[in-house]
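Next up is one chain by itself, shown in structure tokens, the form predicted alone.
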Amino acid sequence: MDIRFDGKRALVTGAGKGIGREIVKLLTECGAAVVAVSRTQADLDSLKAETGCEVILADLTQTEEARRAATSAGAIDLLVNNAGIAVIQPFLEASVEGWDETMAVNLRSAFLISQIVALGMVERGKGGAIVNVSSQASMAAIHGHAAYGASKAGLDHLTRVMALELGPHQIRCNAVNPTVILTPMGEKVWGDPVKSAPMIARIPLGRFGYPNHVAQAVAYLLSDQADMITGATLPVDGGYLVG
């Protein structure tokens, strides 16, 4: 299966490390012209001299700043919305300042963002894809996850509003919810291996996974091959939440 996306253009926010990064390399590998976001100048940089991709700095915890970013990208083909934080706190020592901005990263960007590329797509008549980066803390309790998995679990269910009310105008929406992915962040939360190693021996294939498993799920659910599938949320996990 080839995997083609010639003469599309493809937006991607919280691009510039980890799995964000994956997926603009795979994009463009595939023919895409992307779009990448990120609040570091820096990644930025780099990830334009390594792919040729355009790129957009945006503090995307910020409401105009995300508008913003979608607006300056232009008309978008393919959204990912991928940028994601995980401030990692006990439920009963969880601060109000690390909800909110886990929900203006994970939660609410992704709906400012989505309905201003979506409502281009609609315009241009030629429908769309967008993928939600969710997480399996979307589907499974995970301690210290509060605000994370409630934010993720919020994201599920915005990609099943919008799939039901954008399928008409043939703009698909779905979700990937990967287990620990060992990107820097996957690494400073279960770097520790006293703490990795139960969650392990949660995941039927015995291991965590990496930005490339993540990638490869979007660019398909991106694809024409993909083309009947949407309101999903597909867990790339290795098999943790079958358990």
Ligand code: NAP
Second form
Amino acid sequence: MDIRFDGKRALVTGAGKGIGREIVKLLTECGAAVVAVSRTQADLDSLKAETGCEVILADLTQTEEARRAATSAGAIDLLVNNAGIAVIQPFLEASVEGWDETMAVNLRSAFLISQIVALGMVERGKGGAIVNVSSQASMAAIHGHAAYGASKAGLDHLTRVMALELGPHQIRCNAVNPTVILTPMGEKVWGDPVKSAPMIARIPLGRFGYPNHVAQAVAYLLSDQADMITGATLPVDGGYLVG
Ligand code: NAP
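Given the form predicted alone above, I would also like to look at the protein as it appears in the form predicted together with this ligand.
Shown next: the complete complex, the earlier chain at its head.
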């Protein structure tokens, strides 16, 4: 199965590091013209040098910056809402600031960007595909993940409502739900072997994932090979969610 995106224009958020960066590389290899959005200029500069992508610097917690990024990206056929943060705090100690920032990046920015991008898709009448990068933490309770898990459960449901309302315009909307992926975020949250060992023990495949595992699932869901798939939440979790 050869996935190609020649002639397509893709927008990827949170593209500076980790999973988003890998998605930009893969979509570029598959022939897409990619616009990368992130909030650290040095990451965008190195990504542009590596892939030839276009770049937009934006802090997606800011409504007008998110809208400006989506508008200035131009006519987008493929959207990946990947930007996310993990503020891990025990529920009884969780801060309202952590809650608000988590919601702003992980859920609200996907709403803001998707609304503008999908409006353009509807106006052009050629359909499109959107993938939201969610998490296994949307479906399973994990210690310290109250805000994070709630934001990703919200993202899963946003995905379903978007699939319902945008389906008649041939715009497909899906989510991927990774387990721990070894990125800067994954290392920050799970880098301590004392914490990671019980998590690995619950994953049937017995290992954490890498950014390319998520990028390949995203590319599939964006591609014409997934032409009849919309509203899905696809675990990329080594089987964690079966338990
Ligand atoms: P990462 O290594 O921390 O990279 C996240 C990227 O998003 C960074 O480039 C970051 O930029 C950018 N970003 C964060 N907040 C932003 C904002 N307000 N505006 C614009 N860009 C912003 O994270 P990752 O592990 O690749 O995670 C990517 C996605 O996968 C997230 O949605 C995450 O929740 C999800 N996920 C990750 C894992 C995991 O274990 N890694 C598991 C399941 C799901 P700066 O570095 O400049 O802040």
